[in-house]
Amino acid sequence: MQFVEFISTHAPILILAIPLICAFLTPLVSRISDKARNIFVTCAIALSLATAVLLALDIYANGARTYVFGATSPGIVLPSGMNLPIRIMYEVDGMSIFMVFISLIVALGASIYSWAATDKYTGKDRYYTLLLLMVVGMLGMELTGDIFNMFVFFEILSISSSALTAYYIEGDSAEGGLKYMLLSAIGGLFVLIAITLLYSQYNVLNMAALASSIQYTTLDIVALGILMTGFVMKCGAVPLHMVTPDAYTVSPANITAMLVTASQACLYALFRVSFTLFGKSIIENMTYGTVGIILIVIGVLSMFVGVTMALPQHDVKRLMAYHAVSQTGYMLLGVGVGLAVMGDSSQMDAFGYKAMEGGIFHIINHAMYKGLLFLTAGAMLYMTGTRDLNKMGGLGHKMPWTAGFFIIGALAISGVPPMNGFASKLLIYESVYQFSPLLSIIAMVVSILTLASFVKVFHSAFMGPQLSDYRNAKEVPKSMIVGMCVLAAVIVVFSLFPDWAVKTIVDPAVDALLNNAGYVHNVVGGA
């Protein structure tokens, strides 16, 4: 009991430095055995998210937890009169512990998957340490509750995924690893500018204290601008999209679908800066509909971009990595109505509540079916050494596997019920629809055209006579179709129960994002 207590009391670190730490001891267990390492890797991840899953049941009975590390206090005062803070303090709700479900379960898929799939590369043990530093960053910036703590795990993050988008060092990854680096850097330092302007005037860094004492200045209001453009160049939206495909094709397909997940983490970051750093001065101030607009926006330009981009395509990566385009700009349409009636309790009462769900519940189901869809199409460019969708024909003979995981990802991510993209699509086209019916008919046109899209490769890739050069084609090894089952089996229990997921875990993120007073009380009020 002792121990489950002290993982349950230590759990925000712990969900870190489990990967952490076993991130910098791959090598050493590299030495025993390939197997060993793999199997470590792995179990560093399941380990991560066993105990995310701990701490998840506390948040959900007891709310939001704070977890401070270091000093007892803000800081020390030197004898020069000088403050020095030396505390990090981990600010855990509903939103975070929903975050880093998706960046565990995902990355856990990843891992299994990455068994055979990299078997004929070396280097590994510098992939499989990457892959840890990868998942650090995004929990790091999905835990962290300070500025430049996050803005920290940004880099990792940005330098972890780079590498390995230009891993198989052959074709044009490293050109795709290098346009990946380039956006990363510059928009990181668009966010370091922007903590600059909020810590020249307010000397704090602590997003709780920050979002207490702004007071939506002219550089304020310039701060979060830029924030909100180096967050968006990350998730890859209109119009700052142009790197997202050319990493997503050239990038192993295990690593794509950490990509998603990365973009994600930054899509968090935007919402977590929108609503908790700058909301109750955006409500104050009256500006919540231009900025609720501005996420409208981008998010209708990266649905229709995206998806009239991925329909003349044929580079089967290429064509999942514009829909990944389209598909953010569901859970910036449904959050940015939220944001755009936050300020109008009665309109957040009718539809924005409820837009906010949509959004929110797209994100997990954004990762999982995209997750599968790219690691279906990693199997097919395993087996047959291209991604040329009209060099391909008659898989399905061969990879029956390969061919139920690439069709549920298809009609989850097309919307079609009852899988768990139409509900979470469903919840969208209601709510903007009273919101603005020209909105909610683009969004469903965009799915339509979605479906199509993957018609086209299923029929392209699947069916049809096999061709003389893929009939010695086999399944793809085990390790491979377990790691597609795993994000495959959360898309169906979230297609069975959709409501089960909305109530569990999806409305205590919306009610985290919204409770902007509770979580400035948290760290302010209790620290």
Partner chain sequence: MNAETILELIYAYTPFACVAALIILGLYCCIVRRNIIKIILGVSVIESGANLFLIAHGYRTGSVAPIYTLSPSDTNPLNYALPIPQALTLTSIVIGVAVAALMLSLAIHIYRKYGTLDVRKITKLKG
Contents of the next structure:
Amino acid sequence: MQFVEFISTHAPILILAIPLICAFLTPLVSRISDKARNIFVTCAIALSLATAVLLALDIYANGARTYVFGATSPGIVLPSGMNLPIRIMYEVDGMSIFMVFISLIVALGASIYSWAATDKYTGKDRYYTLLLLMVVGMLGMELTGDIFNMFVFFEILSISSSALTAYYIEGDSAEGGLKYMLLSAIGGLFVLIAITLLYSQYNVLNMAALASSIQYTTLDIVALGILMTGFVMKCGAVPLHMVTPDAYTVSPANITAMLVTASQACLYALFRVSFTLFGKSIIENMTYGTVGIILIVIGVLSMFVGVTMALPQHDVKRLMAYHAVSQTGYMLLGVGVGLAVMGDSSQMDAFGYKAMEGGIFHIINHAMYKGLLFLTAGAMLYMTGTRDLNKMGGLGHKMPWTAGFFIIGALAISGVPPMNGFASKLLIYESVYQFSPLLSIIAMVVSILTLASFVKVFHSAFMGPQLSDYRNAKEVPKSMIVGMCVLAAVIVVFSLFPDWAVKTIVDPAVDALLNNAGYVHNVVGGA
Amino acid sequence: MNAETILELIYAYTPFACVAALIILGLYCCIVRRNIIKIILGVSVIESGANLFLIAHGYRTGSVAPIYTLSPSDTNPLNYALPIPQALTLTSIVIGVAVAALMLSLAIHIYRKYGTLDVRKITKLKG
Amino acid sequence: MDASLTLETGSGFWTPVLLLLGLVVCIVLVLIIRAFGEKSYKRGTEQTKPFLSGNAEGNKDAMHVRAGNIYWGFLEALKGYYTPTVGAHTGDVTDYLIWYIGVMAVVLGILLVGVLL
Amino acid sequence: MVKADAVQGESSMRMSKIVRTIADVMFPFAMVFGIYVILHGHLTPGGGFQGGAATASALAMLLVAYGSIDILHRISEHKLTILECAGALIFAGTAAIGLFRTFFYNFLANTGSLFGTYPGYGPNGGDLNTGGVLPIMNIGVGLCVIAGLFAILVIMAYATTVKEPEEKGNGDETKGGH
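After the form predicted alone, can we look at the form predicted in complex with its partner chain?
Now the complete complex, all chains and molecules, led by this one.
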């Protein structure tokens, strides 16, 4: 019992510390055997997930938690005599833990998948170290309550993910990795400049303390713009999406699935900045509409350009990458509508809350089905040795499991009832319709085009007669199927019980984003 | 406004002018130059600008280094330079080293595969 | 948790289990109707071969409609949209940077103007 | 894994005898300086990363003088990886020991034991035996940075000497924390 209490007290850091320490143990463990290392890495992620569940139960019951590093006890936010926090601290609320679930579930599926998917390559100990570091980067961004710490983890995430994108130098992967790294580096530097702008005015880096003291001066507005653009670029929204398809195309399939969650970690950072950090000041200065409309415009552009660019692609992963861009647009649209009416409580109650519910529910749905789709694309690549849809055909005869998972993912992403994608899109359609009917109609058209392009993939890859090139194709190894199963199982659960999912994990996340005063109160007190 | 105030203003704003110059130079280098190595150098220049920006906030005129044991005995505690921006700058330098190392090693691989470092020719991924 | 099977969506609701039940009913109906059909289908006979207006069936590999041919008409009709959009994605990393700086300038402009208004 | 054989241009990579001798002479001084910066990280400007970078640049001097092939005969990339991980584990492990209070808790400070004496009041030369867990973490980060940077340099130098494509290992040392 004492052990559970210990874990529960230190859960915010244990979620992060377990993958971090295991990342550096991985090269030592891999001296024993490959299998031991694979199991070790998966266990690390699973342990972290279990801790996250424990923490989530506590948070849903008792509200947000803070964890202060280096203090004599985790709860000492303000050391004696201080009225602003000086130590690095983690602040975990419903939104953070929601994103932690996404990252860890996808990482779990991807790590199991990579047991067999990487078996023809060498240098796997460093590969797994980087994979765990990537998980650490995402978790750090999502858990931290300190804006500079967020920048550090943002960079750890960029470095490890672009190193993994280019890890197996085949064809053009170095090009994709370099582009991703270059844009992330410059985006990160501008984020740092924005953080400096904030620090120079308020002498504090803690997000809650910053949020309580921000005056919305011209420098603050500049900082907000730079932060927003940086995170929008990393989450892959049009017109800054161009590096996203390039990197997603060339990376190994399980890494692509994790890149999706990496981009969502940046989406989380965007929401955190615009709702929590600047939430109070943009309401006071009545500019929530402007900020919200920026997000909506970017979201609608992403939806439309992403899906139309996906249609002519013949590289299966590039096609899916454009869909990732397009689906990011739904989240930006849903949450952007919420942001645009944030200061108006009547509109907020009428449709803003539902729109945010839809947008945030779509984040977890998208991570699961897009992860699953990328994993099936990896399975096709594993068997056929090509990403080119023009060369594929008839794989359904030999790969029934992959085909089945592909159907689940494709139906979910196209928003076909009864899949989970439909539930979150319905929330978005109905609430956005009250904000502006045109946006809702565009969202529906995009959904139809999504279905069209996945019909194209399904037809050209799985249907048709068996081709002579792939006469020897067979189902992919078991661990890859298990990895896909993890994500497919989550999709099925969310499809059958959307209300349970929304009430249990999505609503606390929405409340956490909107409850800006509570976030501040946890740290600074009073408020 | 006499000459002394103007001079003081110039002293106060010189670091920020340098920051702006470094960032603009770096961006210019990234956008106009075609060689990948030079683009990576441009990123490093922007990074120096960001670091200078951070560190410039930690200093005020006449302050001493924030080393407790080595400072003169009559130092006013308010007269120490701020240590936090220095720690932040160090962190950002570490990150910069890792980023530069990664990008340069990727550039080596690109040169092997494509036989060129010209970004206009490294466009297999497009459309 | 007060979760139920029905998701309230603001102006409507959504119950996946009801839809699934409906689907099951439909499938049962289809199967029942199918059971009334002819039972003369035999595997491996002439019956199962594809019928192409009396022409011989071509090579299996050639019969598959490849991805490049799907939606050809759609793409051809929307050439005016696709040519510039695809062309904008040059693959040149400096262009990406220009986009980034440009969008940052626009966002900053909108935010700064938003305060003034 | 980088193999030190099957390489062309071995002789051309070594510098002249003058350069090698001067590198030999300067090497201990550079090493001592780097280690000084690491060990005094809690007293003077510097610390794990700066000292590690200085030490790695001493090693880089050898790399320039002798060429990557000679260096890879002496120390394998694998050993460097293990050293790097050991450094990172010292850092993270020390932080994790503090978990009986909080992560990163400085449990050694002011206890009188190793690195635990009180810092003297007023101006003084500084006592190495202070700082609690900070020196230990500095040593961990230092090890990590030395091994990581040196591995990157060796591999990049090696990669530019050989013509056939080979599998790469790249930088993953980004221990930040402020």
